[in-house]
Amino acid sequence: MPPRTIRGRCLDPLPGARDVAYLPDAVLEIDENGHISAFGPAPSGCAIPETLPGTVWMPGFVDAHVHFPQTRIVGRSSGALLDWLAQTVFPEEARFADKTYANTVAAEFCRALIASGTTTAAVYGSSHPVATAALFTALDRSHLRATVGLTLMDRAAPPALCLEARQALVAAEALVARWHEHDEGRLRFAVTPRFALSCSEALLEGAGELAARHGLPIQTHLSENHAEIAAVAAAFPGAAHYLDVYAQHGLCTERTVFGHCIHLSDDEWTVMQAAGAAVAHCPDSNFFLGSGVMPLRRTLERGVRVGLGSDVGAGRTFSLRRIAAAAYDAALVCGARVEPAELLWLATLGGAQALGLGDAIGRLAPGYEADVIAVAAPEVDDRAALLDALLFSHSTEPVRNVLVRGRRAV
């Protein structure tokens, strides 16, 4: 790939604070692999044209929690959580046995993401292993980042869902041989338990094993709602609460990002604090199903590491800049105002971090990979207006580029 050379404004979140500078004018230069080389505000009467007209350039948006296989069930209402999986949720999922449907989703997925302008995902996978290569296949064509698990059940669900521990965790270890850190990370594979309900005792000892084996990366479901912990308590007696029951087998590390986290005691908040885990907040699905309101900025002041989620499709858009507007409403809901710099910051670096990436991803910095968009923005040189523009108006402007290690995500 040949060097490139982007002007115009360009918004950079702050490594050492959730906080995003503003530069009105300034000038990105991206070499042959993709890394940021230089950046830094435009020299007096430099000749570069301006890249793209009427745009903002910043890090591509971080999706730290979203379904592949409920990619076309976006906005389906069937009630809360529990029944919401059983009457909507599961039966599309269980199409996924077909590879010719999980290629078809898989692609529309990859184009809701670019147009979205996310450039890396954290995703749930199938729990059908070949709708989940399907989803590695889609990614490593359209060039996006991503890391995917094949979501791990077996039980609590219709057995068309259903892999046998010992069965999907042979098909675990090959898609680790096959996609993980494929194309110098790009992208990789997660661990993957849907949540405690859907795995018995031997599968999610193999999952923790697994994870531990090959240093996996890790994510699963978390305290959700209030029937789900009750169900959680009633088929784990011998956990000390919901979090114990992951910690018990080896799946609350560093590597892990839990889910939701809406109704965590303060126990579990300091067993995921020793921990080192990190939280998709998901705001707009836990409005959706009426789960609850995660305590936003109380979580950030523990020191956890939080990234934003869509969840679609209990999660109505694909697009962080939505789900960042509705982390504000909920953060409003819980009496602690999250300013919109750190909103962005979270859709981004933030999100970076909480996935384990937050050296390689997130900045407009050098040494960065590049994996940066132009989203359209007013033409105000004032941050706050720029910001609220981007984030809380419903008719978002669209994104005009998307690049991922500094090529075209297509």
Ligand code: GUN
Contents of the next structure:
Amino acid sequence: MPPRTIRGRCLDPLPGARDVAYLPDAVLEIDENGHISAFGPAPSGCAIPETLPGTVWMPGFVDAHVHFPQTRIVGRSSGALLDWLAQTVFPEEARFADKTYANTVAAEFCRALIASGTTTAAVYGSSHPVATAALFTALDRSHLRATVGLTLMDRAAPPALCLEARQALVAAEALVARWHEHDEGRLRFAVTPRFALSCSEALLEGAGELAARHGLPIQTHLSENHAEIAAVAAAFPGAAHYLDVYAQHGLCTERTVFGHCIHLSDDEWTVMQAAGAAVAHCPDSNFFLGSGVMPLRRTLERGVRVGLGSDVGAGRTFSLRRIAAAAYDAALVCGARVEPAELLWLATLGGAQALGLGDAIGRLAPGYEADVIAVAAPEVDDRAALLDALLFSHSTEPVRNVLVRGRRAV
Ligand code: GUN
Ligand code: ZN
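The structure above corresponds to the form predicted alone; please give the structure of the form predicted together with guanine (GUN) next.
To see the whole picture, the full complex is given below, headed by that same chain.
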């Protein structure tokens, strides 16, 4: 790949603060390996023409929590979490036993990520190994970056979706061998128990053991809905609390990303902090399912890493900009406002750090991989107006270019 130089307006997430720097005229150089080799203000008299006028360049978005087999059920309302799972989600996810269907939706899923400017996603795959393999193949061809799991479930769901623990772990092991750290870590495999309710003790134990043996990322749902929490307490009477179910099985680690975390007790937050686990904040999904509001400011103050998740299909959009807007609203509901710059930081570098990728992506600094996007944006001259337009304008401007490791995602 030939080296390339980009000149234009740039937003650069800062490493030491939840903030972004705005450079109204900057030069970004990408080397032949897709790494950023230089970045800084354009020198006076710079002869390089502006690249894609009318856009602003920034690191690609990181979706810290999204469900591949829910691509076609975005915005389907059927009540709160457990009813929505039974009525809307499980029937759709059962279709992924069919490899042809999985291939078709995998292409749609990749297109939706790219159209939204998402360059990295932490994805819940199908519970069907063949469909999760189809997703890996599509992500590889699209040149996206992703962490993908076989969604583990062996109980409390229709038989068409369940895979018995031993079979699931063998299938997961095969996916690790084929895809984990593929293309120098562009694709990774994540151990993905759907949530405590869908897993037997044997499956949770095997999942924890698999994750430890390979040092794999882990993702699951935690404390999203009151009925779910009560059901977990009934199903796991030996656990001190919901998070303890995961902790007991080696699934609460610094490589774990917990989705939602709305109703955690102080004890659970303490366990989470001590483990160094991260949170995927999914505010649009939380509004849509009426799950509640995650206390974002308080979580950040505890020093817990947080990324933003679309949680498609409970989330009604793939756009991390819309998710950031929902996070803004959710923070207001909590009475603890967050800044637009902070939200853009969470949607990029914050998400990268939550997924353990903060040394590789999420900044425009030399040495970082060139996962960058160009988003159409109005010609406003102050940073605040630009951030507001990017995050809160309801007619979201299109994403004009999406590069992963310097190469166009397609
Ligand atoms: N909990 C278990 N499965 C799911 C899911 O697919 N979506 C959400 N939002 N929560 C879950
Ligand atoms: Zn989810």
